[in-house]
Amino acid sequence: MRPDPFTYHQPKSLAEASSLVAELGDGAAFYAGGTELLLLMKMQLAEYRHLVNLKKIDGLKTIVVRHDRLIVGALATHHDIALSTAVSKHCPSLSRLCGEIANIRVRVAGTIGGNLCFAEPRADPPVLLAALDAVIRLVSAHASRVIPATEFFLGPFETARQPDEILTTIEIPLGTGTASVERMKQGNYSLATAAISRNDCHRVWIGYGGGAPKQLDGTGALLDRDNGCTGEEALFSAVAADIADLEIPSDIEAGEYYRRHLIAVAVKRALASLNGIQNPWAH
């Protein structure tokens, strides 16, 4: 399916991309690798009338280390990010992560600006970024504010940024200790996604399908008091109340029980990993 016609602006500045979409309002989308946006404007699941692109835009693929923080561009791709020298030192969790996103179509062309703003409900990359404590930076014409990762999605397809607002970067703390996530795939898509950090406490965020990160507080808590050295029962019992009211999807791709299952299995993966066990399933 093709889809319906629309108008391509090409704006040179954040600023000119803003107020454009500000004054097309409802019927204008900002455009930038387009993996997500094209396809459900192919299959008619979404009409814009105008696509403002972003990509000749100085300065949004840009991922550099500048003070305390690494910063990522929010148009560099998922292959740019799992590439780079500076990710691969400072946050080997992320560029792993961007380096088995979906296929190498998607990972060449899909930003991981536009997978956050997208806010598909199965995407890995919200549930690392919040355990990881970043922050994301949104500019408009007239202002820019910067917003915790973990308050930016608020559930499927919804975030807080305003229309006219434009992602540029993801921000990351360093030295803030280390992180692992882990994810259990059905093809190109995640069932279940766990991310831990460990610095002066665990911190364990998961993806489920249904809806925002989560983070589990009893889970980090029982870690915490075990040294990261929980066993497998008392793990996953803590798992099963962290997510007892939470609403998981029940689908073609797999069932309430089963999911919840998955979410358990990859909090024990990403431990094993944070712990550096190679077999997950040897303790």
Ligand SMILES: Cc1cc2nc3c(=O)[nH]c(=O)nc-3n(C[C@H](O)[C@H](O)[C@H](O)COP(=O)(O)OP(=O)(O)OC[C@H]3O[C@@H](n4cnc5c(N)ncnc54)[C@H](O)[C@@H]3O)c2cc1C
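All values reported here derive from a predicted model rather than from experimental measurement. Rigid core here is just the name for the largest C-alpha set that superposes within 1.5 Å across the two forms. Positions refer to the first chain, counted from 1. Compared with the form predicted together with the ligand:
- Superposition of the core reveals a Cα shift of less than 2 Å for Glu47 between these two forms.
- Relative to the superposed core, Asp58 undergoes a Cα shift smaller than 2 Å between these two forms.
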Second form
Amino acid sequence: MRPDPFTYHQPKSLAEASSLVAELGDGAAFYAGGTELLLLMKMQLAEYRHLVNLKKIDGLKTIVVRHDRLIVGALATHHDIALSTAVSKHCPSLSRLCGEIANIRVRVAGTIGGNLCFAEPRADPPVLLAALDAVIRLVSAHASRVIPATEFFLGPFETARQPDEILTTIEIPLGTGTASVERMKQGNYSLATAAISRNDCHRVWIGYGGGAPKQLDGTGALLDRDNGCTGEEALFSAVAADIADLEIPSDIEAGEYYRRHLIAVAVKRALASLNGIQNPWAH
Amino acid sequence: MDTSVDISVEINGVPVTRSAPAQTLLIDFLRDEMRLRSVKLSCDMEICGACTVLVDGLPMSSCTTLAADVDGAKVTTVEGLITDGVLDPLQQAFIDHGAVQCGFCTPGFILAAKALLLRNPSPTRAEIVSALDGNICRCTGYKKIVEAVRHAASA
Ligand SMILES: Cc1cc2nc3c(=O)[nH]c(=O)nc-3n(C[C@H](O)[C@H](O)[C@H](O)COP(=O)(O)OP(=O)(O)OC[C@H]3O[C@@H](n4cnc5c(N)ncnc54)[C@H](O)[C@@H]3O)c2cc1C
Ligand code: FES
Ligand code: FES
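Follow the form predicted alone with the form predicted together with the ligand, if you could.
Entire complex below, previous chain first.
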């Protein structure tokens, strides 16, 4: 499979990159690692006459702690994030996740920003970032805005990003850093992902190929009686009804019944690992 | 429409400068332009690892990388692991341990293992298995591949 011809633009600044995409319109796309975009172009599922490379813009790969936030540059690859000492110190769950998704070659080329902007419904980072209360910064030639991760994802392959907006950073409040994330993997992607922040273990976030990360509400009722994060069994039974009610697709990767089961397992494991239990099936 | 890009890259230690259409894939650049035929195309989807090359010491799928994106980098294929006619210890270990059957996956496995050993010269068995879990072999059953890498690491 080969992509059709295109012009490769290599701007040095955000303003230049954003203006290029604004001017060139539908036929142009930002290009980061290309692990999704080039694949689509090779399969003739997407056709772009212009690719605007973001990798030559300085500073977009930086990972730093500033004030009360861990700031991850959108062009940081999964591999960069997995190796970053700042991330392993302040957000070990993100460090572990980025070190284990896909395969080493995709982690070396693929960026966190590309993962979020593509909004592949089976992607794992959106679920964790929702649980971590992360915010996403979008910059165009004329404006800059931040938006909570939970509002960024609108559905499968759909986000709140405008065509000329560049995702520049992901900002994670320090302190929500301890979270657990568990994924039920099949082949290259997850069939179900669950993430829970230690700060707020009453909010269970899941992803299951259905689109944007989804919050299970059941645990809200436990807030008054149980403020700690212990009692994963009580927490699980509080969300069991939510899981039973989910509308779940049956597709070539998993039937509805099987996927629902895996969601429950991912949630149980995430609750258990919040409490330091590695294998919830051991007892 | 100007669709060509200039690419200056060091391939197996040799500096190369070329102009190529922007859509040129790294695998085509290496196989057709540079005649490096160890780089194999199989799944064409970043899954199997047959097309693995090292870019600045890190494994990448050359099937889904633009040649334009290795401008300024150092690219290594298995041809580049041979020094003065002597095989790299990893290459020798694959032969000694019978880790090769049809051989189609072998260059990719050797380069994925090389990237691991560059970063971590004495990996555990689990680290080896994890570093190779993105490469697929339809023949050997993996056991001898892992043994070969363990041997090369301890040699
Ligand atoms: C074999 C395979 C296995 C995978 N397994 C997993 C998995 O287990 N879990 C998981 O979560 N993901 C998985 N992925 C997805 C992987 O994480 C993404 O492919 C990668 O992160 C995308 O990043 P990229 O830089 O390559 O994006 P690109 O392909 O360059 O871009 C993707 C899209 O985002 C846009 N874009 C990119 N960066 C920006 C930016 N900064 N601002 C605005 N728009 C931007 C592009 O225009 C394009 O539309 C897998 C992918 C493959 C190929
Ligand atoms: S041919 Fe590139 S990963 Fe399979
Ligand atoms: S030796 Fe044949 S595919 Fe690995």
